[in-house]
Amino acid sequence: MSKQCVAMILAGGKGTRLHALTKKIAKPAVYFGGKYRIIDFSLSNVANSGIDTCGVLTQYESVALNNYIGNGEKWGFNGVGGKCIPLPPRQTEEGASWYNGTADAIYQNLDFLDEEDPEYVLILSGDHIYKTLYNEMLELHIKSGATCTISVLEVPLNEASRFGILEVDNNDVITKFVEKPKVPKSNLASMGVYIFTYKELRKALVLDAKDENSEHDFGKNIIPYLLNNHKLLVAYRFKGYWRDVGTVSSLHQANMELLPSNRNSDTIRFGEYPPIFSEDTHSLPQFIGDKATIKNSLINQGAEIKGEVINSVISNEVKVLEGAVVKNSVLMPRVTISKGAYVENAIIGPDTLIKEKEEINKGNEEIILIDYARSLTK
C-alpha cells in the first residue's frame, strides 16, 4: 500500500570532531541531555508528525546504533503498517560498497522506497538537536507543487560559510544554492531537511548515479541539478531551537542550554509537546545523600549524588561521591567521580572513572573531553 510520506534519516557520519565519543559509536548514538541519544530527536520528530515508516541509513560503527534503533518500538513505529528499519550498506548484484555521499545513500535504497511507493520523501540528518513537526512543511510542499522543499533558518553571516546557503525571491522560491560558499551572499542556511516529490527525486538520483564526476551529495549535486533544470524549489522557514552538535564545545553548550537558568524562548523544554522518546534504562530511583548539594542541574534516574553538583547534566548510573565537586559539566552514563575529586567545564564520556582527589580542568574555561581510556581532548 502506498504511503503519503516516508522518512529517510541519514545517520552514517563518523563525527570525528567529537573525538573519543565517536571512536566506537556513530555520532547519532552519542548521549545527550542526561537520558537521550542524539538520534532520539530526529526519530521522535518523525513519529510525532504521524509519519509511520522510516528508514535509518547507518554506516560508520553501525552495530550499536542498529541495535539501539531495533524495530522502532521506542518511538512507536512498530504498529500495524508502520516500521523503522536500519539500512546499512549491503552487498547486491552490482557488488558491495559504502555509501558514497548523501545522495548515493538514498539511491542505494531506492528498492526500499519503491516498495513503500510514497508520494513524498522526507530526508533529514540523524545528528541534530531540535523539536518540530514536519506537517506544516509537508503542507507547504504539497500546496506549492514543488519538486523539493528545504527547511532553512537564518544564521549569523560570519558563520554562513559552514552551511549550504540559499537565495530566494519574495515568495521564498529558491533561486540559488551554494554549498559552503567562501563568501556567502545570504545568511539563509539549509538545515539538511528536505521534502521531495518522490517521482522527481528518483529520476534525479538515477541520473546522478551515472555521473562519474558527481560527489553524489544533495547540496553539491542534486539541488543544483534541479535548479539548473528549472524545477520548483521552495524554502520553508524554520522557527525555533536547532543545534548541530558536531564539536565537543557545541555538544557541551547544547547540554548547558537545557538547564533552567540558561533557557530562553527557543530552548528545548522536554515537558512540553511534542515529546522526545528514548530508551528506558530501567534504572533505580536516583539517590541524593544528606550532604549533597545540587544547583541548577539535570539529574537522571539511577544517579547517586553525595557530593556537590552545580550547573551540570548528570546521566543514569552516575556516581558523584562524598566531597566531589562537579561544575558546568556533562557526565555521561555510568561515570564515577570519586571522593574529593573536582571536575569543571568538561564532558566526561561513558564508563569513565575520575580518581580520588583528581582535578579535571579546574579553573579553566575551555571545554575538554575525558573518556574512559583517560585521554584528554580539547
Second form
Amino acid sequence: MSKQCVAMILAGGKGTRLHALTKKIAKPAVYFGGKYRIIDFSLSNVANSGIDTCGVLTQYESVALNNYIGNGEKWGFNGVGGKCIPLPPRQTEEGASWYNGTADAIYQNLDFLDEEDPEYVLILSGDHIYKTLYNEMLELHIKSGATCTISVLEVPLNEASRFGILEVDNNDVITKFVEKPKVPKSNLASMGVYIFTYKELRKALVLDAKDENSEHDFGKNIIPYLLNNHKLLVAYRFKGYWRDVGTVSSLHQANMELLPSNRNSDTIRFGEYPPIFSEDTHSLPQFIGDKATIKNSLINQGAEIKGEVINSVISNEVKVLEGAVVKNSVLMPRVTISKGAYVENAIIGPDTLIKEKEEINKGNEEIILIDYARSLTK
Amino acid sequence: MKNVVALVNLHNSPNLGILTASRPLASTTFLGRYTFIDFALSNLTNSGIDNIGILVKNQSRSIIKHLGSESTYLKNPKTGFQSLFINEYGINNPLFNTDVNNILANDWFLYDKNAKYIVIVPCQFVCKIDFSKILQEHIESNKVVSVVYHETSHADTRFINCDTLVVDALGNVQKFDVNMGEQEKAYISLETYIFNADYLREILSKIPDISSLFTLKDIVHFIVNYKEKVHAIRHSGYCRYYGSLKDYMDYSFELLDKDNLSSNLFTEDWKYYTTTHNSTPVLYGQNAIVKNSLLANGCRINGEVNHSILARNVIIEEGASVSDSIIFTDTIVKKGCHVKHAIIDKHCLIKNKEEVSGEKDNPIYIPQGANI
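Mind pulling up the form predicted in complex with its partner chain next to the form predicted on its own we just looked at?
Zooming out: every chain and molecule, the one shown earlier first.
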C-alpha cells in the first residue's frame, strides 16, 4: 500500500565542532536536556505528525546511533504498519561507497523509498532542537502543488550570512537560494527541512547522481537545479523555538534555556503536546541527600545529589557527592563529581569522573568541555 | 529458561488499609516510580524466566493499567508470554477465589509438556531473588517441591503473620508455623515455591476431591505434613514484608537512606522494570529547598521538600512545603499549604487547607482526587 508521506532523517554527520562529544557518537546521538538525545526531537516530531514510516540515514559512528534507533519503539514507530529503519551505507552490486553528500544519501536509498511508494517525502536534519508538527507544511505543499516546500526561519539580517538564505516573492514562492551569502538580501534561513513530491525528487536525484561536478547536496545542487528548471518551490514559515546546537557554547546555551529562570513562552516544554519521546533508562528515582542544595536546575531520574547544584542540567545516573559544587553546567549521563570538586560553566561528557577537590573552569566565563578521556577540553 | 513457568500470586496480598481499597498491593505506588509487582516481575525477567502468568485475585483494572505492554518486562514477548490469570467464578464467589482455583481455571499452561518447573512468587516481599540459582538448588535437591525462606533476626517487629519454617539437618522443611512476633530469630517463608510440574499436575488433579478451598500454601503444608520432603532454599540479603500501612511507611522511608537503596536490593546488574510514562526531568525552581528525598520524573519543585517520596508529576509550588510524606502521581500542593506525615494519593489538589498533617506513626491519608 502506498503511503502519503515518508520521513527521511539525515543523521550521518559528525558534528566536528562538538569536539570530544562526537568522538565516539554522531551529533544526533549527543545528549540534551538531562534525558534526551538530539535526534529525539526530529523523531518525535515525525511521530507526532502521524508519519509512521521513517528512514534514518546514518554514517559517522553509525553503530551507536543505529542501536539507539532500534526498531523505533521509543517513538512509537513499532505500531501496525509503522517502521523506523536506520539506513547506513552498504555494499551493492556496483560496489561500496559512503554517502557522498545529503542528496547522495537519499539517492542511495531510492529502493527503500520505492518500496514504500510515498507521494511525498519529508527530508529533515536530525540535529536540531525544536518541536513542530509537519502537517501544516505538508498541507501547504499539497495545496500549492509545489515540487518542494522548504521550512524557513526568520533570522536577524546580520546573522543571515551563516545560513542558507532563500529569497521569495509576495506569495512565498522561492526565487533564489544562496548558501551563506556575504550580502544577504533576505532573512529567511533554510532549516534543512524539505517536503518533496517524490516523483519529482526521484527524477532530480537520478540526474544529480550522474553529474560528476555535483557535490550531491540538497542546498548546493538539488534546490538550485529545481529553481533553474522553473519548478515551483515554496517557503513554509516556521515560527517558534529552533536551535542548532552544533558548537559547545550553543549546546550549553540551549541547555541553559531549559532552566526555570530562563523559561518563557518560547521555551521548549518536553512534556506538553506534542511531547518529546525518548529512551527509558530503568533508573531509580532521583535521590536528594540531606546536605544537598538544588536551585534553578533540571535533574533526570537516576541522579544522586548530595552536593550543590545551581543553574545546571543533570542527566541520569549522575552523582554529585558531598561538598561538590556544580554551577551553570551540563552533566551528561553517568558523570561523577567527587567530594569537594567544583565545576563551573562546563559541559561534562558521559562517563566522566571529576576527582575529589578537582576544580573545573572555576571563575571562568568561557564554556569548557570535559570528556572522560580528557582528550579535548575545548 | 524455557522449561519454567512462573506464576505471580496476588491471592495472598496483604491489605494496606485505605491504600489498597481500590487497588491491589501489586499495583500500589512504591518509591515514587515503581509498584510492588515490578519487583516480582523484574526478578523473574532478570533470572531468565520469560513465561509468566499473573494470578489476579480481583481489582484487575488497576493491574491491567499498570502492566502496559508485554515488552515492559519480558525479554522476548514472542518466545515467552505474560498473561493475566483471572478466575471469574472465583470473583463472583469470593469464598472460592483461591490461587488454586485460579490455576485450575487457567490450567492451559500445564498442558505444555515443556514446562518442567513451576515457580510461584508473591509480591508482598520486596527483595532481590535470582531464580536461576534457586532453580539449580531445587534440581540438585531432588525434591518435588522447594520453598524459599529468609533468615531474619527481626521477627519480633517484621514479617508478622508470615509463615515460619523449621529446617532439619538435611535442609528440608520439618514443619511450618506462623510468626506472631514472639521471637527475634526466625526462618520466614517467602511464599515462593518451586514445584516440579509433573508433581503439581498430579496434586492439582486430586485437590478438587479433597477441598475446594485449598490454597497453594495449604498444599505445601499438606505435602510437608503427609506426603513428601520439601526442600528449603535460603534467601540472603535485603528483604521486607509489606503487611500493613505502617510497614509501607516505615520501609519506604528506610529505603530513603541511600545505604539501603544501594544495598543488594538495587545493584547495577539487577534493574527493576516498570511501565514508563515519558515524563520529563524534574524542574527545581529558584526557591526550591529539597533534602533527603526521592523524586520521580515529571515533578516541578519550587517549595520545600524534606524527607519525602514524590511520585511522577507532583508539583510543589513556591511557599508550599512537604515533609515526612509520600505523595502519589499528579498531585499538586499549592502555595501556602504545608504537608507533614501524610500519604496523599493520586490527582489531589491541596489548595485551601493550609495544614495537612498527621502523626509519625499515624499519617493522615488523603484519598485519590481530593480537592482540599
